[in-house]
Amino acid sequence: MPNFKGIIPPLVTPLVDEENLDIPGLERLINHVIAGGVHGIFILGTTGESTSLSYKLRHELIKHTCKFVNKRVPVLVGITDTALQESLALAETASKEGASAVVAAPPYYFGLGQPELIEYYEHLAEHLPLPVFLYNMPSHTKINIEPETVHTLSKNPKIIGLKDSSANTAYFNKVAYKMKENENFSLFVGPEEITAEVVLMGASGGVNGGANMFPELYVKLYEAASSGDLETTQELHQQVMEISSKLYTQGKFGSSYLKGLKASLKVLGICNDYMASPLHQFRSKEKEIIAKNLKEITDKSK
């Protein structure tokens, strides 16, 4: 089984409208992040608006992404769904098109207990054609994959890692402690604001949305933190925090991060900023603020 490390951007899904991908934008985005040195690409996660996309679009995205990546880096594919067969169908497409692994959050309708969660993932893994990452996203699924559950599931050779987007460093450290004897089990964190901290403590890397825009910055942050270069890590972490504070905070909703990210990619000329329903892209007022803040950030990096 592959051992994943580094920065793996959770790719946004460039859209023209509800039914069509922004294909040129997708290709530009993929080439942009790979040129920035990322260690892989993750599609159909939260940042990719996966649950808002039709199954037709999800399968199309897998095919186009794998084609554009062309084996340059590993591709991880989100297969989270409330229906097992839909998850397996996405995994089959991912395997056929050359993806390296799949990623699955708990089904998000029934509030599964931990024993039920173990049963679910064991059953899912048994039928998957690819290895799978657990995806802890309690704010969206209302289920927390407890550290002991992660440890239990890690004994299955097809369950190879965890992507934790809880933003709970106490939880993450408990999982890392439980998994200290299993160096082949990858531990990734989602929120970029804590990536430096957890990588310094031995985490495998970050699945960071900001790497859609500034992949090289996040790769350098990972390299500095993983090598124990505290001075460089602190300097780069401050840049990440500036991105977070200036681009992800317009509006007062949970969607502000994603709207800010897509608006920024539009300003950068990389891809369209259309968002799948129920979300909507920023209006002109917010976009003007994003463009101004983005210019300040890019001017400082020159």
The other form holds:
4 protein chains.
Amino acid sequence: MPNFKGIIPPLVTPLVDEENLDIPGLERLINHVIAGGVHGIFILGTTGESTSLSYKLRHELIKHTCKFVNKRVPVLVGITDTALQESLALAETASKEGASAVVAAPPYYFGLGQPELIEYYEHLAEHLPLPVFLYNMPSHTKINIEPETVHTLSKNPKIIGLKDSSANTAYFNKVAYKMKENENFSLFVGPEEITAEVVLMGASGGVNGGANMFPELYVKLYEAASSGDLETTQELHQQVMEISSKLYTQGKFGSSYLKGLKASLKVLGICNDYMASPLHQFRSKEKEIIAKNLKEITDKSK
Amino acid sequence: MPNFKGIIPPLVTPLVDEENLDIPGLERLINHVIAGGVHGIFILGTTGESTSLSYKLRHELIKHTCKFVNKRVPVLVGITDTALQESLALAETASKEGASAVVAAPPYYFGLGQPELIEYYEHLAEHLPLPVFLYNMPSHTKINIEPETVHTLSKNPKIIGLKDSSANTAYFNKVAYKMKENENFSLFVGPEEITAEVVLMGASGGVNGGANMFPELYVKLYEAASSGDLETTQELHQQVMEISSKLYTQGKFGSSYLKGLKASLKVLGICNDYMASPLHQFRSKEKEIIAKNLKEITDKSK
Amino acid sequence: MPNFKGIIPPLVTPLVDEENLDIPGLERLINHVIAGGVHGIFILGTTGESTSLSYKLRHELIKHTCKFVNKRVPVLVGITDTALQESLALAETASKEGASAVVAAPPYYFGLGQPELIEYYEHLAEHLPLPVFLYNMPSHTKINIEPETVHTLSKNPKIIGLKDSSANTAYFNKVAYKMKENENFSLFVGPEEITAEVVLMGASGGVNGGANMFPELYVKLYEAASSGDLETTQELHQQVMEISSKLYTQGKFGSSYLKGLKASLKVLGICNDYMASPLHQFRSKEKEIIAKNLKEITDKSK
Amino acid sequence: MPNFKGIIPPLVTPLVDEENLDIPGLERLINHVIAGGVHGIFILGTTGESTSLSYKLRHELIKHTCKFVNKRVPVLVGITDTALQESLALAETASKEGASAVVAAPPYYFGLGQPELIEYYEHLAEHLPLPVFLYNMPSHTKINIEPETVHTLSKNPKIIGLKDSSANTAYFNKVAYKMKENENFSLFVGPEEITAEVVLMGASGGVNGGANMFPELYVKLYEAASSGDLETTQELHQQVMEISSKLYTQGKFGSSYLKGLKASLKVLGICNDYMASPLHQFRSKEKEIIAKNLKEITDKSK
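I've shown you the form predicted on its own. Could you give me the structure of the form predicted together with a further copy of the same chain?
Below, the chain from earlier opens the complete complex, with every other chain and molecule after it.
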């Protein structure tokens, strides 16, 4: 099994419209992040708008991604769904196409208790053809995967890690402490604003949206932090915070991060910025601000 | 178009296992509720575990239901989904099989703002082959469809009503007041514990889970309340509360209502009680309590 | 003990500024609501901005209110506080001044469990010189007083009723069903938008803010509903909804109800509209809208 | 003005009972933490059960604390309250007794908007005799002090820092990035599980409950992290996580941290473990576990 660590961008899903992938954009994006040195690629996460895509599109995306990546880096595939059978079907495709692992957040419609969550993941893991990462995303799923639950599930050899997007590092550190005897269990964070510090403290890496745009920056940040180079880490962290501050804060609603990211990728000429319903790409006013801010960021790094 | 009012049970989905419908159970259940006088049937709602079912199963359920119902009462089909394309596909099947309307809760993964919700429903309605009910279910979708949003959307002729499962009748009454000039807009509530009072005050009816078991009771309650017979309404309301109190309160987690309802239908010999993942049917201990409580309820009504 | 039923306005607290009561306004307001036929007066609730007032002011308000009311109707005093000792001190003053009962929401800083809530209320009741109403206000206190908890606490003879401001009538009806054998336990609702229907179904009455302005209307509504006059109830309910719709919906934040109510009382010449920090009275723009809407309401009732 | 940085324990409030301070316990506790090298003392925070204490007790605690500390380290006084006048009165006492600053979380009863929060803090600051720290505690106050709000308020010279207890370090880092030009604005975190990493990245320090018990450990952690000694930081962080894991996880409800901390201080012979209502000290079963776990921790550090 590949060793999961480092920067694994949660790939945006380049779209032409509601029903069609932007295939050339997908290829450019994949080549761009691999050229930037990323350690893996994660498709069909929240950043990939997975839950907004038809199943046909999700299966297509798995196939195209695995083909374009062509084993250069491990591919992780999000199978989060409210219907177990659809999660399993996605995992089948992922396995067949050569992905390395799958990633599953809790089913996000019914409110569940922790024992129900344990039963769900045990049952899911049993039927999966690939190892699985737990994906903690309480703001979207309405449930936190408690540290004790992670610990219990980690005894299942098919459950190999956690991606935590809660941004609650007290939670993350409690999980890490509970898992400290289990070196093979990977611990990733989602929000790029905290990657520097958690990697300094020993985490496996970051599943950071900004790495779609600037993969090298995030890879360097990871390398500095994981090798204990505090000064460089702090410096690169400031660049990440500038990206966060300038690109993810337009728009009024919860998805300003995602809209800003997709708009930026369009400005950078990497892929189209169509967003699947219920989200919508930025209109021209916000796009202009994004373009201006992006220029400030890229000018500085020259 | 049929006039939507009265008791429209949110049908449970009888299952043999994760991948197969309990077809004879479905037929019995449909005949049972129609014999009880219900004014319509709503499939693929929360009570129908819609989000837990594979798409194959959801489309199958629509077909079998429409065939078994055979136009005796209107069929409403839940198309709630996070992916617009899948909602539209379900609506296509519903239309083809002869359903009367569809029902859509907000997409429930991303956190949305009210303007995003309006855009979503407008876009959905435009592509639907059938009229649509808004379905307010904030505990599961993380968003309330604000009264002003309902009012705005009601101007769209394809959007014909609201099913509100919030149990917040201050909200419901605010919507009703805003819609008072629009007599064709139907206003249903989900929780059976409040059907009596909202129908007394003028609501269109109830989409009540208990009507799967005791359709006649809920129909009588509706008839009493809608005709202003306060005394009978109060008396029948007590019976509904007894059902709620004795059958929906076992189990520790959020879905005790649903588990109790399915266990009761099994005890009553109507259909199987398998629940799709991530929920699980009651174990023998809870089933025994349900059976005992159910006997108390049915003995009394003899 | 007085029989608690009917309309008990949650009195606004007329203020000159942060440290001084508007004493003449308080007297006018009390005489106004008593002239309107209210069945009691509740001070120091959420509508009374209790938690925003200094303790000195709260004790003063109790004294002035009891003096002005002069036993014409029962006085209920809110003692909700995070510090038990301060709640008890308020209750002492209430008892000394001749109030009939106190009202206590759960302590609202620490997150509590239901067993902690039971312990709290048992301990509080034991030290109180007056009977106490439970006050359910989950939006502000972060905890719902579960039906089972109400039932447990109702066995304590000092705990004589519930005021529920959750607006969740499924909850309210579950409590009512559990308490059906205990006729002496009073069940009031807060939101005036639901008073009509819950009284029709048997509730004790409403603690409705609008009764500060139009006490007669709410009293008539109560009388119609409690005597089973459905037609009049529906008609008066529409007037209440018009008030709610026109006066409580200005302003962007959670307290638009309270700001609208106080602004209206000022326009009606009853009392000052100063609001204690952290809230602020409406500025002239909103006040003008309130004045215009208020005129529409009062013109109609002529 | 003293330079605020380092470890500032949020002092527990030693109590004999609901109405009386454990004065000798308070003196021992203060001497214990000062002997351990702490950089300041913060009383009347969440850990100090401030909101549960009568006003009389709060004012007494300020006096005794300032007297016992006797200017050896700066004293910060929590003035968080729902009533502005009471906050100001506490601040007056704090100033008179020689405290260095006050700390205020948002008023926690009414739900507020960010503009209302800004108005509140501006108004508060204007009337304060001492500089003030913002205290972000969304789990208890129901409102997050948004990064933009912190930035706006930081322009007020009386508002000198932020204590963030959200545990959301993405939030914390966004604030830090916004404040990077303002070196005099102090940024502290509450949860000790994250102190190591935020100080490594440049934060001012930690307001950590565990420093009541083991002040030296937290001071060493701060010194290692603030001087960039990554290896020592990681090692000491593990000790902090052991404390968190063994002492703060007994009990079922939200306050297990606080109950565990107070029980531990009792076992260590430092002060009494009485807790003010609505919380309750651990019963003997939990106390035994705490004592055993505490022994494991202290044995190891010998």
